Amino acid sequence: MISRRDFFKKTIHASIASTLMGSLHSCTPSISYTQTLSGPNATLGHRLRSMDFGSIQKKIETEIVIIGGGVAGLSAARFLKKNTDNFLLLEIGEETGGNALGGSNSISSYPLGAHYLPIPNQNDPELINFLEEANVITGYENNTPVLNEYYLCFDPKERLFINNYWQEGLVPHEGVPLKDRDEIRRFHEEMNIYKNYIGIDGKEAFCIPVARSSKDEAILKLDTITIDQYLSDKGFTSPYLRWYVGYCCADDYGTTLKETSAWACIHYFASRKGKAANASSDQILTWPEGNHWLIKQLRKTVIPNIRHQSVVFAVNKKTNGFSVLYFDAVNNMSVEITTKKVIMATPEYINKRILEDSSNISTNLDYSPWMVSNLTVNGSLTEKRGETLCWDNVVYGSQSLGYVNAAHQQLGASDKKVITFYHPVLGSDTAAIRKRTQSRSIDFWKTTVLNDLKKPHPTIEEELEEMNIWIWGHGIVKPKPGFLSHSTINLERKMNNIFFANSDISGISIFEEAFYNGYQAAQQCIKSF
């Protein structure tokens, strides 16, 4: 007898098998395929530059608005839900999500953005009860939740191509010297240290949620340099160590060795200490359409109080509360809210255009812009020797961070699947670099992104239907050094009446961050009424 979950593995497997070995009988197939060039709808977006949205034409009343539909956003609204319906979400895009968007095909749904879930810490009780609710937890085991096996990641989960094959695990180890592979063994060992580390005031030194992490000086030190100039301290000089951290920085991040905190880096390694029955604490939550799966979860009950394709242009102070403007480009016109509360669930570049009183809004944080390209494979994928077809597939050396696979956890052998691409546009200068990336030909970023999967897939651009390209001007929030100490982090959550909500918050943009600093700000604005 084997497991349901082995049997899905098997079957997979041997699917993958059979039609590697039919491609090699297959007739050479056309290299005509489709291609588009899209993202989020900046143009209206931009219309904040100018601020020419006309007259009001529209006033209304509500007790809180929610400003922003992504993750944070759509998290407050959960938890608002629960205590009030007297609120409206207004949402700049044509679908909430932020940056964990998803798009599908006649073949599969994919992600655009934000693609997994770590298994969760025990110690964010709200996470928690959303994940049970959504039955991605269906039930506990010794206290210790049991996942639902549909939503974890088949293994082998992840391989790396280097030196012309496919190993498994992205930790380079395939023909790496022996020295090499002593320095990888020891950073790790240290990071473990760090994982147990307690502050002497009883916190762990890395936690998820941010907040919730230790404020120990000697631990804090950390946020004053670069994960370079830590990993020179140390006397990490491994290139293969050195691509392997900057894989990392650069997966989370998007930044490079140069311009990651050294504590945000440690973060990545020692903060994740998820437990569950059926799984290792490494696993990950993962979905065809990625964290657009868990979007879709959040806003079930909150669709009524959502406003799509509302921009909102000022939110002004008056006696008792705020006016809030936005312009509705469904009806195309302005509209005015008069509200108690408002909860900015916004990046800080938006809020320093929008809020009134923005004084202690500073405009220091940086934002990595990202290219995501689907892709639509009409046969075998064709693999140069190694480990089969994961779900997490990379290539050593690369600047990009390689492709997932859509259909991993689908049972079933189609011969066509559909796999999506990732390319964190690095660079310390993120302005030039955000201009230029949204200014590139589609010639451009096809061009990209054949180049580095021909690699270890030759024959790709024979066996492509569809090519979809997707840019995000403002990808993620970097965390540079000193980022724990910046004004917008050390907010206070509310101020006056304004409660902030983003990602932003933490320094940090993964999914758990934003998801508690929205449920944060609802708590904390519902108990000041």
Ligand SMILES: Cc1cc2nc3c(=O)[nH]c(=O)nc-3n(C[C@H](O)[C@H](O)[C@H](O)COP(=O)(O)OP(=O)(O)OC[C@H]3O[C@@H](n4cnc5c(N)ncnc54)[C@H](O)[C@@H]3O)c2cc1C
Contents of the next structure:
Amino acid sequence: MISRRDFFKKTIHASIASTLMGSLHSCTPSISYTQTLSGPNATLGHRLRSMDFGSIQKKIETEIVIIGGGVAGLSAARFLKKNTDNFLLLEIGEETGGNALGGSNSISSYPLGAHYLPIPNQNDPELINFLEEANVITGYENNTPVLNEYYLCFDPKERLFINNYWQEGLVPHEGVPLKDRDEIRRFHEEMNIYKNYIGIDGKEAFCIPVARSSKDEAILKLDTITIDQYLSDKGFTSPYLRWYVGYCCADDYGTTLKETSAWACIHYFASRKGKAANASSDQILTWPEGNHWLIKQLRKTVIPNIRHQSVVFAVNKKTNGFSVLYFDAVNNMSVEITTKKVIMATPEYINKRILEDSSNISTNLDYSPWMVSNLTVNGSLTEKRGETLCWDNVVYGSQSLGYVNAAHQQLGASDKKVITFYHPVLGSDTAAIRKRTQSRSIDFWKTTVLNDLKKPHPTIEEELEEMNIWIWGHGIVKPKPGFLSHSTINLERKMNNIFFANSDISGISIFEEAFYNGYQAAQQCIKSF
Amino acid sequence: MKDSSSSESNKFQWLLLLSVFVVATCGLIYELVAGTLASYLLGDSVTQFSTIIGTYLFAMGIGSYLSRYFKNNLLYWFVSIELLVGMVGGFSAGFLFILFEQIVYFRLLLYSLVVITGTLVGLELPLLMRILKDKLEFTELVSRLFTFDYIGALFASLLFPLILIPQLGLLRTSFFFGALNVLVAWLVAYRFKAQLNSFAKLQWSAFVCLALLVSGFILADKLTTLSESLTYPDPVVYTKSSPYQRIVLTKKGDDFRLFLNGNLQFSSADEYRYHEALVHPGLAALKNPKKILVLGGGDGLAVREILKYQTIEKITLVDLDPAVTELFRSNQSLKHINNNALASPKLSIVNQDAFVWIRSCAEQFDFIVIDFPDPSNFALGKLYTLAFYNQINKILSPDGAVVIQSTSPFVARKSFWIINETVSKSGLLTKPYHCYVPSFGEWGFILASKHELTQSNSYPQGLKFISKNSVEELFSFPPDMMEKTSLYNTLNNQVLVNTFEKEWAAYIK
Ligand SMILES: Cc1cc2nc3c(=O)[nH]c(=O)nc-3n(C[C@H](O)[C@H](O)[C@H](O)COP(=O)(O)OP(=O)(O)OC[C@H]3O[C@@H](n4cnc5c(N)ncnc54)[C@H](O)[C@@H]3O)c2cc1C
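Which structure goes with the form predicted in complex with the ligand, now that we have seen the form predicted alone?
Entire complex below, previous chain first.
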């Protein structure tokens, strides 16, 4: 009876056999694939710098103007729509989405920026309400939300290429000395304490949104030092732990250990307390196109109010409100909107440029540049040993963050796939780094991406069909030590009939912050009538 | 005096020529083994065979060239090399089987082995010619030597496909010839120990080699179950690598067996048990079933059973792999087995991923048969998740039923009950059952419906396994197949795949 005895072994073999077949076919020496290099709003953004928009050719009126159609702007719009239809959202891009844009080709849709949402915390009712609307929360079991199975990240979630082996999970353990593993465990225990820590004001020490976190001085002290300092103070020296924590900072903020506020870094570990009936709190929600999926849900009801390719170049105070000037690139003319209120969902470096009265706008925010590359590969990637392809695939010791497999959330079998490679451009002299990042050639990025991917996938170049490079000049705001005091000031900033919504004013740029700031701004705006 | 010396030299000569014959046979066998293995593992047998044989011949050239560096003790070298050929060749198949998981180096290893065997075999002939050059006239020598060499090759090439592979399998064949090689080497050494000053050493080496090869031969079965996907117990009559899987059909007497990626799908000798048990308990219990959906099951065997109901108007079969449905629609013997079910005018075939298909499906079905491969990897595991069964629930008509092949409740007890729990989590009432299929062992199914089902009193005519009496027993589980579990399988946890893997691993051990 040969029976089905050793089939799973065989399945492994079969997949290896097919890999071998694949590599046989790809022995052709000529390597050709299409490649592109682009970024958000390249041309219109440039004009914003030179401000050559000509004279006003058209005048219109509305009650409220939202500037910027990222998560924050769309969240504000979604909230407004429930109260009024008398508003416009102006977005410079051909599509709304901002840092949560996505793209697609014939194989799959894929993210260009933000790509996941943690399990939502229960103390954010507005977010919960939106997720119900979007059918991300499909019901409740014992008061705990049931999340849509299709949107939870499928198993297996993540793997790390370390010591020439793909281990399960991102916390280094394969071939890691006991002493280091002990330190990693101790670090996580410490983070767990912070997770449950309640400040003397009765608030959670680390909360999403940031605005609801405790103002307990004992906790806020963590914002006066870097995480690097924190680790040294606590005697954490393991290179494996330091790599891991560094990876987390780079992944969330595009910062190094030496730049990141200890509070911000700990926030990453200690703020995710969401619960679900059908998932543990370390699981996440994701879609092939990343958070662009959430964008599509957010904008569902407000599409008629959106004006695309509309770059706002001035917001001027008028006696009874504001005059918002924008260039309409679709009709190639400048337009003036007279409005009562303005919601600024644009980042601070834009606000600074377009607000007539910009004295309140912070000048000390820094943004890390990012390179995101989408690669279309045919067949199965030639693999090293260990865990099979996961959603998130990281190479230990790399400056890059590895790649996410867009096909992971697809149900059917497909032989081609699109993988999204993330690379924050690290360094403290942000302005210089941004300049360099934006002037790099496509070949430079290609080499960066391929050199990293060749470690676990030696023949990836032969499997490549398409490679798109996307550069974010101002990717994510950097939470450097002291950022919390700015954040508090910025979040509480009051200007007559101008409301600020972008995630960068929280100091931590994540979907939840953008969403929260957006509806907060819209709520205050409605209230102020 | 002269006579005796000439008869002595005659014996000498014949023994050496015999060993040429054996070396030639063995050498070719090793290459055939390598070629077969390569085409099994890498596909594209034409390329594999021609590159392997080409490399082998070239390596023989290298060997011939190198033979010039052997100056003295030719007989000693001849015997040692023959021992070496036996060891390298004999173990090559086993080696490749075990190591082919090392993908990156597999081809390197394969061709290195081919080159080594080729070189060693290539050394033998020139050495032998030089040993015999004083004993025979040159014309005679060349004629005899090459005759034996080529006869050996013919012998090997006929023996290999007709007798060796069917009888011994790849592994045993190569061990067997390895041992043969060593034996002949020892025989030569023994006969001419007078001319060898290191006979004892050679004899010991031969002994050790032989012991190793014989144990390899005996343990080959273990090795096979340990790591091969490819030696089938019966003669292979059809193979095809589709983009999704490797399809292998074997035949022994009247028994056809289908393997997908090395997993037995059915044996024609007892598949009726499996397919009757899969279809009839559920389908016969329905009032007036009209629309049927079969997911997986591209072999048409479930469809054959379904067609036994007159009320049925339409059957939709969704199977990922067109290569499978095509095979079972066109192959004469297979058409005979499935009663030409795939040609039924009531049937429409969709070649698509079942999950993708059911998500966009707007129809409802009275009876749904789910016959997927076992959840042995994450991709298959998706087809056993709550999300999948929720969708099944949607496309199941209010009075309909669904049946799911659910692996072995004996071997993978927990897995079976996890599937049961997952199905009930989707809101369906489940009725698990099992039956014995000799080629599989105890096999399990889950029948599920929106209302309580009562078993039918009548079944189609001519069934060989299912009857009113036999059905009842199927629904009772002895304690060794029972397990309580609250775990259920979801896309984001895939507990089933992990459990399943552990359970079968433990069973194999
Ligand atoms: C590479 C990358 C990966 C990320 N990954 C994640 C992740 O996985 N999860 C997560 O939660 N967050 C992630 N983020 C953070 C992301 O920034 C936030 O989640 C969120 O998308 C920020 O939204 P926002 O609306 O606050 O800002 P933005 O998205 O920056 O929105 C600002 C909008 O204003 C528009 N605009 C700018 N100037 C003008 C003008 N003059 N006129 C009109 N419109 C203008 C812009 O085009 C843009 O649409 C990532 C960011 C990057 C860059």
